[in-house]
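This document opens with one chain alone, in structure tokens, the form predicted alone.
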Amino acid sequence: MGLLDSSGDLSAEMEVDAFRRLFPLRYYERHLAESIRPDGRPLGRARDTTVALGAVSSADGSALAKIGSTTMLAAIKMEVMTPSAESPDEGCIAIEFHMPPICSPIVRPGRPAEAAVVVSKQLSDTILSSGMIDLKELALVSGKAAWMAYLDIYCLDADGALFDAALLSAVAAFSHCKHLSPFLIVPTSYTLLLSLIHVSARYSLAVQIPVVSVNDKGKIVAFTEEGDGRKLEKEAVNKEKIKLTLGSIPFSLTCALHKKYILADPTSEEESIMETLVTVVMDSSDRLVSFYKPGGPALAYTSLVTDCVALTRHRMKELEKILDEAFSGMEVD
């Protein structure tokens, strides 16, 4: 009897899987009618989320964020640049989002994924417009030197809600790279030496940044103590640390809309089946930063928008708690 029962269960499971593959929309609609999803989640619940800080030791700030199976690795490299004439007292942030072929079967080698361009633009608009980072705080010497923050985000597994996971990893990486300690040293040869001793993250986490210099021609070059055997004998002019103060932190939640249903944090399968998507971005000051709807037949009625904002506000509290726990974990380590 046991063998017959197990055989029957296997047959039923195969039938369900076949129905799911052949009629995915009908399969999901049967679950939606019961206010449950195939993975067991209620419609408004996001997947399990984790954040690990300092995932890349060679970066000046890094984080690994996972939302369900969707995995993002963000790394920041800080370099000194010559600011533009239009913004002599501001630094700059360059953001790139990468989707290598390993992240999804639909990403082919040699062909940039269409989603990568869209997510990269969304990230740039959100980070710069949210006011999380004041570009003036990245300035070192007016018109001569300022920080350039290169933020690269790599999608390691694309299973839906790519923007949400990418933004979370970016926020965590910038939080990890939270204090800048530049020391301005001016030698008698009038060569400007910027001794960027270290970056100390939240809870006194430290990351090393190399010393750089601006020569007489205005070119920024790396200064290595081992390379020429000299030591920095001049006393630092500005000894106080410059803290990179993060403003209101943006958090996002993507929702899939289908008829009267709202599915928070959809998987890639749900995104491909549902009628349209909506991404709401709010900051830690409870301010609406952006509302993004790429199209689709479903209309974003006022009631739907209100419900999506309410779900995002709840999700924002969850993500803030997750980030705090990640920082606390590094403090213990």
Contents of the next structure:
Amino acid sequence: MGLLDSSGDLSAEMEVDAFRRLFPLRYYERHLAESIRPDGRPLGRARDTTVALGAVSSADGSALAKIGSTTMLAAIKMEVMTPSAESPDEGCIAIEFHMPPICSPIVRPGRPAEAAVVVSKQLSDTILSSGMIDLKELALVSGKAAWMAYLDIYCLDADGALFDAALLSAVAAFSHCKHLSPFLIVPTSYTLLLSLIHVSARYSLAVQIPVVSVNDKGKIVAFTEEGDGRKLEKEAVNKEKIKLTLGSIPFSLTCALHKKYILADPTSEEESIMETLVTVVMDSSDRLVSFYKPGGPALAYTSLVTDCVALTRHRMKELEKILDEAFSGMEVD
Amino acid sequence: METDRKDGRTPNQLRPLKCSRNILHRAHGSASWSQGETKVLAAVYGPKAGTKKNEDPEKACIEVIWKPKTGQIGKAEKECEMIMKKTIQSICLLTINPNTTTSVIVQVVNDDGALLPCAINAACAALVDAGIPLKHLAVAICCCVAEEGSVVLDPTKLEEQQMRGFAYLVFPNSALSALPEGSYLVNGEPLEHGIITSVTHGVMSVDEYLKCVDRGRAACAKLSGFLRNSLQKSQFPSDTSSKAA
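With the form predicted alone already on screen, would you show the form predicted in complex with its partner chain?
What follows is the entire complex, opening with the chain shown before.
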């Protein structure tokens, strides 16, 4: 065809950048035919990933995860609340994913980006259905008090594979989150009760959940130990920091499908050109937590499904190593 | 491993299907689809001039509006809208009417399990009723994985909540009623075997998921037959409703 020939001739004369902008699909197909991508990665390799724990010092648990340029900041704050009547022995996790305008030129203030709503819902479904956190562990007093964990994830730079980076940062923040074992104290005087009620509760190390107690009226109040120099009449002697024990941890990999090629961990440019994306989430006990393919021009045949799962397994091992390294670097106790 | 289901169905049995076209008179195309108690109404308006912001003007744009039965529109509805939009985009011929918008409005009449598959089926029938150019149709099904690993098709809402996990799968409708020898193959598998959309909830093993996909494919072949029959019936409201058990 005339057009094909002309672009073929033009490509010899045109600069690479211009060709990349004008004929993005052809530019990529030229690379895919050699089994490589414009940034030099082979098709099945994900970008460099780093995880930094404790990025937000005022939060009870936090992490900053970077996959290539995609950056996600996750922070967990814990609050006491009354559990619902249907599950009096369980705490609660509220997951919010925000895409502020800093992350991408297509996001403007005011209306949340469509991607933000979808990733938010996907994240809460995945984290809650994977059984990573046992909600019963978050209970304090059955029927009266339980921990509510607010997990907020902020996208600081959106460059493709948003769900992967968000899930990684959420998992890292949960594994960083520690809380003190709560204990009961019964104030014996009214003034002591007042002092308990009015004291705020964050330690300077700031990775723990506040220490709480139940007063006579059955209300949960928080207090600090030595912040104000007040001595309490009854105190528990052991206060161990308890980490939230995590069940099987989910890891994910997003792949872009184009004809017969599978590109692992696409950048935002690749995502917009190859419109079909598949996200596979697997957990450390090799079970499939989610196989998410929301439509798209390319169809997923059985061979493609097994290939994506194999790529995810491989990626899971890499991510487990990265998390372990980040964690051993952070061990303070 | 046979699971006893409350309504007496076998694990491979679908609920009674009902499809009616041309039920709304102002809409360019409309259809209602019900599977057992789950009923969804879909209406299509389009093509209308102009595309939305940030959409490619060289292609037709599809917009999906999902209206739940009760309550305000939240994240779950937005996610369903996005999934349906991408699914419908993959079956429409987008280059025929560039710089136009086709709106698909989905109204949930009753939710008794397998809501998203029902909505996709209704939307496809409505698109045919409106005359929007399509490559092929899409048929959707929900498969559950029970505790002991067996696959159960088309669950009710109660079954969905009790099962270990479920998957919504959408497959392309076969273009021909009977495939001749040496038909169009991709990687050794015919076109109908490709998954357009897959959304899973709950944890299952990879083998269980592949089993779901196989069962889903077989069931979708039957659904395709029903869809073809019901769409071939005449346009008049009095004889458009067709039933299948």
